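The chain below stands alone and is given as structure tokens, in the form predicted on its own.
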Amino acid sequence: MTTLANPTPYDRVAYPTTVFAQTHPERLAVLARLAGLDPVPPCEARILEIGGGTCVNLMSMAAMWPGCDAHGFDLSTNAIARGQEIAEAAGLGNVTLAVEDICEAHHRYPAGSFDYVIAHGVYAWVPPHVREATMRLAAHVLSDRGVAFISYNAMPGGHVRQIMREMLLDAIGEIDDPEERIAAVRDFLESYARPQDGDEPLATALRQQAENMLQRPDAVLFHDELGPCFHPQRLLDVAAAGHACGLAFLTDAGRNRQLDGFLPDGASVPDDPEAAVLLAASRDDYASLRYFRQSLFVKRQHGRMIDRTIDATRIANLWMSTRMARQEDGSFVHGADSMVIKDEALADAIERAAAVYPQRVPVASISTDPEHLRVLLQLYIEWYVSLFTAPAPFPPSPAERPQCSPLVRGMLELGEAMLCTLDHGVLKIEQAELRALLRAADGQRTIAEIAALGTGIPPEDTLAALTACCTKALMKV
């Protein structure tokens, strides 16, 4: 491991990592698939996350898939260690994490040597040299059928940030010391949130985004909004720096954006595709006032096109799992938003499969009907459906000798109250009597020797008790 002599920023605050889904290995193939690419099966496959703090995302990743080989570095040194205790307790041996510098970084990873690459929270918050660092160093690794994650703050909506990082920045002056800054900048955004008489449109989209800045954890807003680097990003911009070093604009990872990189439904295909559906995609960022941005990149290859135009039966070969919930009159609810189902069969089919949610089912037993796949595909799309490429590693019901998560048992061994589930999440158990259940679940002990260890939960509620844990995603196959 290499060591670096002088601390960093996330050394004197901590920055609070944790998983992010758009980073999902399966949501990256699900999308290439769509694109008619051969992404690696996620489950076998080699995975590098770079300036991944604790690399706690990835390390949810290696305790899903066994088979993969994950590295991550950060310049953290503090981080890093973190990761390392959390990784150790957890047992995880294909986890591999480095100290390291992303402007050296390509000395340590061979060409080609990762299938999926992930640059979460780093391109936009780093000097213009680590920026191009960055890019060079996913285009180095990535492989043949790779797929690249980069996210950054996106242009317009930078525009706003910068305007509040200035308000920030002269709010807190000369204050060095990290809790003074941060109670000086909660101070200032409580004050200039309150709306004003007569303000005009920009002062009222000023004040929500002072009003969502408070909701921020302190180290976020220490490191997001007053850490020395801040460089809001044009999405035609990141794509001209991934074409310099070979790569090419997929799509992007985030909600009603995953089809930015095709074409419109139905479109003739002009000549150049990847610069039609870039210009429409940074034309609706300056109409929508985009914000943020998720951008995916595989490698630039004669022979090896990208097919924007819209399959949707290229998701016929999936996995699916959703939480959409039939209501009496016969309506959907996912969260706040509520939709119907026109195609009664279809309809029937979502229901028996958010029945055993987290689980997944194959999409082909939802149905194969093109114009079904149609829908079904617009329900990805918005977040109310997932697709997968493979089965849920976890299982419906617990096993003869019941087995936690690896990574599950090592965060609890080290006290932690949030954890990371086997379908890429968190959870927070506090109980002390469910994560002694949890921690005695170690593949050993039978169900019955596990109600006999005196967990504190009745020994004829341990079953139920397991089975709750599986439906959470913090079992075992």
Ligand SMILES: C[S@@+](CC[C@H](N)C(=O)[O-])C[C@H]1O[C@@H](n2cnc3c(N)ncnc32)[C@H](O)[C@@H]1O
Second form
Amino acid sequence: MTTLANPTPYDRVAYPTTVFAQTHPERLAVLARLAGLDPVPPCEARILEIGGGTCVNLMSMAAMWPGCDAHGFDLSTNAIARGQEIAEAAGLGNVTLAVEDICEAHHRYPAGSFDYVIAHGVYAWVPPHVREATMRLAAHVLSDRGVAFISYNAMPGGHVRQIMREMLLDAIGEIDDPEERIAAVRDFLESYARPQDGDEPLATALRQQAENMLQRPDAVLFHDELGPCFHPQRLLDVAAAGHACGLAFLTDAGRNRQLDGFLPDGASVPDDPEAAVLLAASRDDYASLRYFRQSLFVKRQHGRMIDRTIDATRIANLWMSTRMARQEDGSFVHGADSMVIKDEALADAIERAAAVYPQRVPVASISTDPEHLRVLLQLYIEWYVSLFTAPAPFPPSPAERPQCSPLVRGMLELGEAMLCTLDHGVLKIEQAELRALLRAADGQRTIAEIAALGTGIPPEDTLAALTACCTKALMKV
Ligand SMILES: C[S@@+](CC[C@H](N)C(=O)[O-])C[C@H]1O[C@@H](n2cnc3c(N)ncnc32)[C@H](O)[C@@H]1O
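For comparison with the form predicted on its own, please write out the form predicted together with the ligand.
Let's see the whole complex now, leading with the same chain.
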């Protein structure tokens, strides 16, 4: 039986775990398919989250796919207890959470038992022996068609963060009390962030980083900046650690990094394509002072080859959604970015897809023209378009007996304001009437019965309010 040392720092101060789009098995599956692999459909997959805190990220997946089998663990008893409370309130029968140590977890989980393995924010925040055990565990539990996600503070940006860390640790000295540590760090950051005459460019960059740190929640500052372990990793070292455990580097899951595992367009295939893409990505890390990586791994098997040439036609049988908003001049806006799609037919098709967001449309309904698919792939890499292996697990309009997501219901019951949506996002809902409406939508009552309940929403507005909940991915199909 595993003996667990408690309390951990994460028991003293709860980590504000949330959902992470880049860990989503749909994203992992799409990238694997782009490399010519055959990943397990996420909706029926076995998923493991390592060091998941409350594992709300995992539960968000379990809520959207009742057919998946979701397991998560963490060393923090408090985090897992909170996660179990949420899973129970949500009635998520496909979620199993455990208090477990990464170093012992191979006893609990059999070899090859998971199709998606996620370790977000763990690898560079634990001592070396736990880091090694994390990679060993990922390799041990990964199935033959599986994809593992491992994120970490990366080099060379880690050097810069290390400078900040040394200043922060110096500022808190021997203070042990969490609240006092956080207060001391905030005092220091506020003063340090002020620009000084004659600042060198590096000092300017560090002061900017201090400014950014001030925006982070207390608990994130406490753990990510002041925690006992901070071991940023070089991509090549992480890939070598994966190799030693029988894993091959697939690619990176981050924005604009998803082609890191692929050869440049038109390049001839070298003898060792994996080594070539890793070297190029590693050089780029140094050229751009990268500080975070989200590496994907698959099993290195005889006879199985990752195709590292980019073939955009591989996305033709996927589904897509987009929030790209067409402007009067025909261009598109996405967040703060704007872009022009020169091909009118493609631009019109993207506009039609955006009109049904967050619903997904078959990529083939947008176009099957290889040139158009290349444009869509580029938009995907830049995170302007999302790709999926299946249609949305939430409806465009309320069913006869509308049912809100089980996880939303559970979180409402526990009084949480931030709710996990069925498109793996979070949404803050504080309005009492809307919360009452969502709780009333239990899949048993008709819309008329919900309207008659007196949720606070005028009965004549109930349908519109439920439709709005559908467009926020809060309702189940
Ligand atoms: C920075 S937090 C990240 C939590 C979550 N994955 C996220 O990204 O929000 C690191 C997590 O790793 C867990 N952890 C650290 N060492 C561990 C170990 N030996 N076994 C299991 N979990 C561990 C901590 O308890 C904590 O919840």
